[in-house]
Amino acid sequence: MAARGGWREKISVRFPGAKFDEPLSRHTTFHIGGPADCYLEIGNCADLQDFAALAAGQKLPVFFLGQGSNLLVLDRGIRGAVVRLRGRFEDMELLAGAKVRAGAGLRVPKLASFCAQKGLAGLEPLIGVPGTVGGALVMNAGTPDGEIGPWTAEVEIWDEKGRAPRVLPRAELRFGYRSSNLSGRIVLGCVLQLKPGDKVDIMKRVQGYQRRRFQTQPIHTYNVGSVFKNPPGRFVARIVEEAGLKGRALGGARVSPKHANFIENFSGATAKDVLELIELIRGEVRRIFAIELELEVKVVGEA
């Protein structure tokens, strides 16, 4: 753990809601993760500016956390401060010209539902994607039916040098398969350019995607969504199932019996359990199919 006193005292005074030695298992969809030296929620740009100055002055490492999906926090946790953007960063606003402004802390399904209700098409495939808008932009979240990247008109980031928000126009954005050039940047929000459509038709598509998700994914278990990226032209779930690993357990972690590209924390799993199961899957898939599986889930913290 970082030494007590010093920056902790300064944060306590300026941000009295901050929590110290906070288990990150409380803030991840996996319900796994050791403690953060400090966990705090920031609700507006003024507070973010104050915190950024404080952290820089104390040389304090900072990790920005979304909803904690697509994330495996290791068992010794994260040193420094873990920040979640809440409050004003969870706002969304309908703009002229079929545009929507969304904060980085807003949950993706809530945004997709809002757009559908307003008769704006494009985000229907994201209705079941867990996580926040900020994380979705960084990893270009989506499904085989659509991703957030193609609909993104601009992204607001925190300019750490200028210690102020800055807008990246579409021309400066690059999106790939579960990737973008926003990695390593602090995303504050975005503007999406959507397409006007018939609300009834859009809602039917939303409901269809929701039904499919309920039928095919283990949504009532502790998991992080897809663990591996799909290799070109292949589906990981099918590969893992053909390798005979569907339902395989190791410690408190198991390959989901419902969808083989999901790993579930079904019985008090540790990050070590999950990592060992990941390596078991990779090894078997490499041995049987000569395919190297690439992680989609992000692994952070200290083992």
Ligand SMILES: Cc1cc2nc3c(=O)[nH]c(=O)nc-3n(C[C@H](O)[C@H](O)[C@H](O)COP(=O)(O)OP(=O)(O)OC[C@H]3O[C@@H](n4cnc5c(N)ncnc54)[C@H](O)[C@@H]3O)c2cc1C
Contents of the next structure:
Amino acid sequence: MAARGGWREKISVRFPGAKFDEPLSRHTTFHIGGPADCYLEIGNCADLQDFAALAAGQKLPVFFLGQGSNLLVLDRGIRGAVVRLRGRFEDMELLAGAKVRAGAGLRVPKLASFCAQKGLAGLEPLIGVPGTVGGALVMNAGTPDGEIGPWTAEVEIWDEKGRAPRVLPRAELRFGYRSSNLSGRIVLGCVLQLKPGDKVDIMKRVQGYQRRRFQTQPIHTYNVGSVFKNPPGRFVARIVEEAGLKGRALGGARVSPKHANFIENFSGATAKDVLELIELIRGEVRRIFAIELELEVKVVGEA
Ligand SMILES: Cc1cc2nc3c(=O)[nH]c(=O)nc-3n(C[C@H](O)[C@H](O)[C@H](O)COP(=O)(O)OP(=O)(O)OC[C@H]3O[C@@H](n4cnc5c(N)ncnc54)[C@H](O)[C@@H]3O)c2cc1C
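Same protein, different state: after the form predicted on its own, show the form predicted in complex with this ligand.
In what comes next, the whole complex appears, and the chain from above leads the way.
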């Protein structure tokens, strides 16, 4: 319910679709996460501009979320507003010269199959990344067969000072292993420079990557993909398996019996369960292999 006179009322008047005290478990693929003070979906730049002005005026912290497929939201949730870009931000468009413009709210599998159908190669390895374009750019999502970063020609961000969209050209973009210099910015979309190719070959690669995922990943469970980054030259899944932790459960969370770098919420897990399981894995891997595991999943909110 919107309290009278405060920022909640101001938001509910201008954005009637906003939800208050919204459980973020409804917006993460883990199905875990306490409430956001306010959750709203914004569908175009004019609304974003109004919202940004309102949030700045009220000194309201704002967190931008995509599909919530790389997030562990803690049990007391997120203070302030959580925003998801939808509507016009889910558009995609074929441009001349093997380029595609994609909005930050667009789902990556939809973009990857669009490119494949247009005979544009590059994004095939991303076919099974269940996030949005915004999340993929922030995370430099991908697999050992390819990431989104190298195909990114420019990124449109929301310039908080100028209160308007601004384009970051390729020269200003930095992509690393599951990281980029877009973290902490508001990503509105991008232009990808892809490679023209044979449509049948591209589709075959897409199907091959999909098949491999079905075989090796527990994609029908509540999870966030790889929990840890692979240390140089090693695979976390193998390390965790060798540590004897495959299938280990703690509360409602367990190391996936199918892929040991995945944690599944198999029975009403809390974020606390997942964090404790993460610490158990880290401790055992440190003790047995003297390897320090680094998180790939982003932990946000209040415990
Ligand atoms: C079954 C499964 C398989 C997976 N496989 C892979 C894989 O092969 N490779 C891989 O890299 N990842 C994989 N992931 C993890 C995840 O899908 C990716 O990290 C994805 O890019 C996250 O996108 P998202 O939209 O869900 O972002 P979220 O999880 O919602 O957010 C991730 C980060 O991006 C930020 N963010 C999101 N949108 C915006 C925006 N518009 N502006 C500013 N910041 C934004 C968030 O604030 C947060 O910091 C997998 C996950 C699952 C569940």
